[in-house]
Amino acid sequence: MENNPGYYPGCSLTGSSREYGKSTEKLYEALGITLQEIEDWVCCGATPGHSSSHLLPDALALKNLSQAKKQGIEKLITPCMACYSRFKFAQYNVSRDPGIREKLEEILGEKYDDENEIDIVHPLDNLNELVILNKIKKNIKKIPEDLKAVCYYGCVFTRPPEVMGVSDYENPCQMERLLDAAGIETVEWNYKTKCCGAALSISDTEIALDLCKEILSDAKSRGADMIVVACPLCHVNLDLRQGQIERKHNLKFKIPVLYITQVIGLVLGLSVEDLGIDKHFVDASKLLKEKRLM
C-alpha cells in the first residue's frame, strides 16, 4: 500500500460537490494515507469539452497526467467518475492511435511518455485493496443498527469495458464489499448501473428527472434507507433534484443520498460535519441518529 498516492480532486470536488472532496480527504487521513495532490492541476475536460473538440478533453487529461509524472506519482486516486473516465480514455486513445498522439503532443507542446503509465485508480477499487480494507475493518468505531442501502454506480464507472478494463460492467460489487465490511446491509435492485441522465441535467432536465424517478422508486420499493453513490453528477441528480422529482410525479421519497466515502467515514467515527453530510439537500440526520451513526 502506498502511503502517498497522487490525488486529482478536479473541478466538482472543489466546487459543487466539495463534500465529496472533503469526505475523501478526511477518510484517507483517518486511514493514515497521505494524498499527494497534483500541483497546478487543470480541468480534466470531461463532458463539456467534447462539445467544442474531441481532442481537447484528451489534451487536458494528458496535461494533468504529465504534471503528475513530473511529481513522481505512480498511482493517481481520482474520485470523480467523469474525471476517472476522462483519464482512462486519454490513456486508451493516445496508446492506440499515432495520429492522435501527434496532434495531442502538438497541443501540449511536449512529448507524452506512456512507457511507465500512471495507474488511474478510483477510490472504490483503492479502498477494496486488501491492506486498506482490513484497516477499515480494524478501525470501525460505530456499528449501524439495521441499516439498508442500495449501491448506485451509475453508467460511467465500468463503461465502455474495453477502456475501463473491467469484466463485471453490469454488476460491479466494490461498494457492496465496503458496506458489508462496515456492517451495512446492501439490497439487491435493478438500477445499480443505469444512467441517471446527468449529461442532460441542464440541457434537457425533464429526461433526467424521469430517469431519476425510476431509480428512486426502485430504491424505495426495495426498502432501502439510503442510496450510496461515488459520482458527483449522480449525487446532484438524486439529491439536489429529488424535490423537483417529487413535485413533478406527486411522490414522496426523502431518501438520503450519501457518498461511499461519507458512509465509511461515519463508521470510522468521523463526524457529519467533517464529512460534509450536513450540506446535502435531503436531510440524513434523522436516519443517521436512528441507526446510531450520529
Contents of the next structure:
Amino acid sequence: MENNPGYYPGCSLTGSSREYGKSTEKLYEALGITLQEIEDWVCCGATPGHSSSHLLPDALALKNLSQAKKQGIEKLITPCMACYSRFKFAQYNVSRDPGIREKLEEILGEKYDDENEIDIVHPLDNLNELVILNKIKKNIKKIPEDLKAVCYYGCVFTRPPEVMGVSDYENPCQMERLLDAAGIETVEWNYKTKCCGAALSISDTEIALDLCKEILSDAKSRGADMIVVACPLCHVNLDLRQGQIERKHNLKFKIPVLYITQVIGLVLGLSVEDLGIDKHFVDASKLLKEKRLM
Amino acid sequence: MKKRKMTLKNKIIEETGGGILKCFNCGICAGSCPTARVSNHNPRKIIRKILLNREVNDDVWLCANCFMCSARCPNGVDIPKIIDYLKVKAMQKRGNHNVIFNKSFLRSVEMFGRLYEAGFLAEFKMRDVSIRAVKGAINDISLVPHFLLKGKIGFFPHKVKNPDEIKKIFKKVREVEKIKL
Ligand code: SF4
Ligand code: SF4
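Same protein, different form: I have the form predicted on its own, so give me the form predicted together with its partner chain.
Next comes the full complex, and the chain you just saw is listed first.
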C-alpha cells in the first residue's frame, strides 16, 4: 500500500489565502486521504527569491524536500502554484546541472539524494487520478443546476513546459475533467493560461488590474457564472481586486471566483463555511443558492 | 590567448548558455507577452539590445515571469532566465520599489523561515515612498476592512522551530553566489 501523501501548504495557504488551504484539507479528509504535512516547512521564496538569487530558491526547496524524505514522503501535494513551480524548478536544476548541484550541496551541507526523488504533485493532477476521480463521482451529494464555469489555470501550472513536464501548455484540461465529473458545464474561452500579473499585483498594481480586466471581461462575455482557479495569486487578483478593477475601468462583473477544491468540496456536500467560501470578496452565496449548491 | 571582453552579452552567454544567440528578432515573444500589452515592456527589444551590446535601460521588473515568451519562442531562447539574470543584477544596487519589495519579503523569510505577511506589507509600504506607491497604498486601504472582517491576514509571525538553519542558508548563499541578498 502506498503511504500517506505529503503536504506542503506554504505561506499563502496559511495566511491571506487560508481558505485554499482549508478547503484542500477538508476535501482530502472527505475523500478519506490523510495528508502528512512537512514538519517545520520553510517558505519557498516565491517571486522575490528567484529575482534576487540564482541559488536561494533551489536551496529553500531542497531543504523542504530533504525534510520530507526524512518523513518517508514519496508524493508531495503542493496546492500553491508558486511553491509547486519552485519545487519543480529545483528538481529540474539539481538533476541537470552539476555546477548548480555542487553549489547547492555546499549551501545545505548535505548530498542531494537522487535515488528517492519525491514526486511533486499538484491537486489538479492528483484529483484526476482514476481511483480518486471515481471516489469523487461516487460521493456526489449535490448536483448543480445549469451552472457554467470557465477554468483559469494561470501561468506556471504548465510553463515552462519542459520543467513542469507537460506538452500542451496552452490547453490543460484537468479542471474541465473534474468539473465535468461534478456535473458542471465548462465553457471554452481565451484566457485559460494567460497571466493575471501575479506578484506585480503588490508592486505594480495597475498592470495586474489591466490584465485581470481582460480575463474577467472574456469570462463574462462567454457567459460564465463563475471562474474556477487553483492558484492563490490568481485568486487575489481576480477576486480581491475585482472591485478595484470595476472602478478603474468603469465596468461591472460581480463574478465569483472559486478554488477548484471549494467547488469539488461543495458537490461532495461540504459546507460553505468549512470550505471558506464566505472569505471571498465577491459574494458567491446568491449564485450557489440559485444553482442549488447551497 | 586574448581574453574576451566581459560585456553584458558575454556575461549572459556565460551565465545562461548561448541560447540568446539564436534569436532572429521575430517578435513572437513580444506578441505573446501579457505585460507588453499594458506597459512599455518588450522582451524582444531587451534581447536585441543585449545582442547589439547596447545599454539595457528597460524596466525589467515589468516581466511577470509567466514563461509564455520562452514557451512560444521558435528558437527556444530562455527569455525569463535572461531577465532573471538582469533582475538579480539590479538587486545588487540601491533600487526602486521592486528592489524594496523583494528585500522586505526576503527579510521576513530570513528572520522567521516563513513569510510574515502583515510585517512584510507594512515594511514594504513604509519604505516605498514614491508617488506611485502612495497612490497604490491609498487604493489598497479600501481592502483593509475586508481583510480584518474575514480574518484573512496573519498579524503574528509563524516562526519555524529552527530559524538559525534558515539564517545559515541565507549566509551560505551570499558567500557562494557572491551577492547581496
Ligand atoms: S521569440 Fe525568440 S527568436 Fe523571436 S524575437 Fe523573441 S527571443 Fe528572438
Ligand atoms: S515571462 Fe516576462 S517577458 Fe516573457 S511573456 Fe511573461 S511577462 Fe513577458
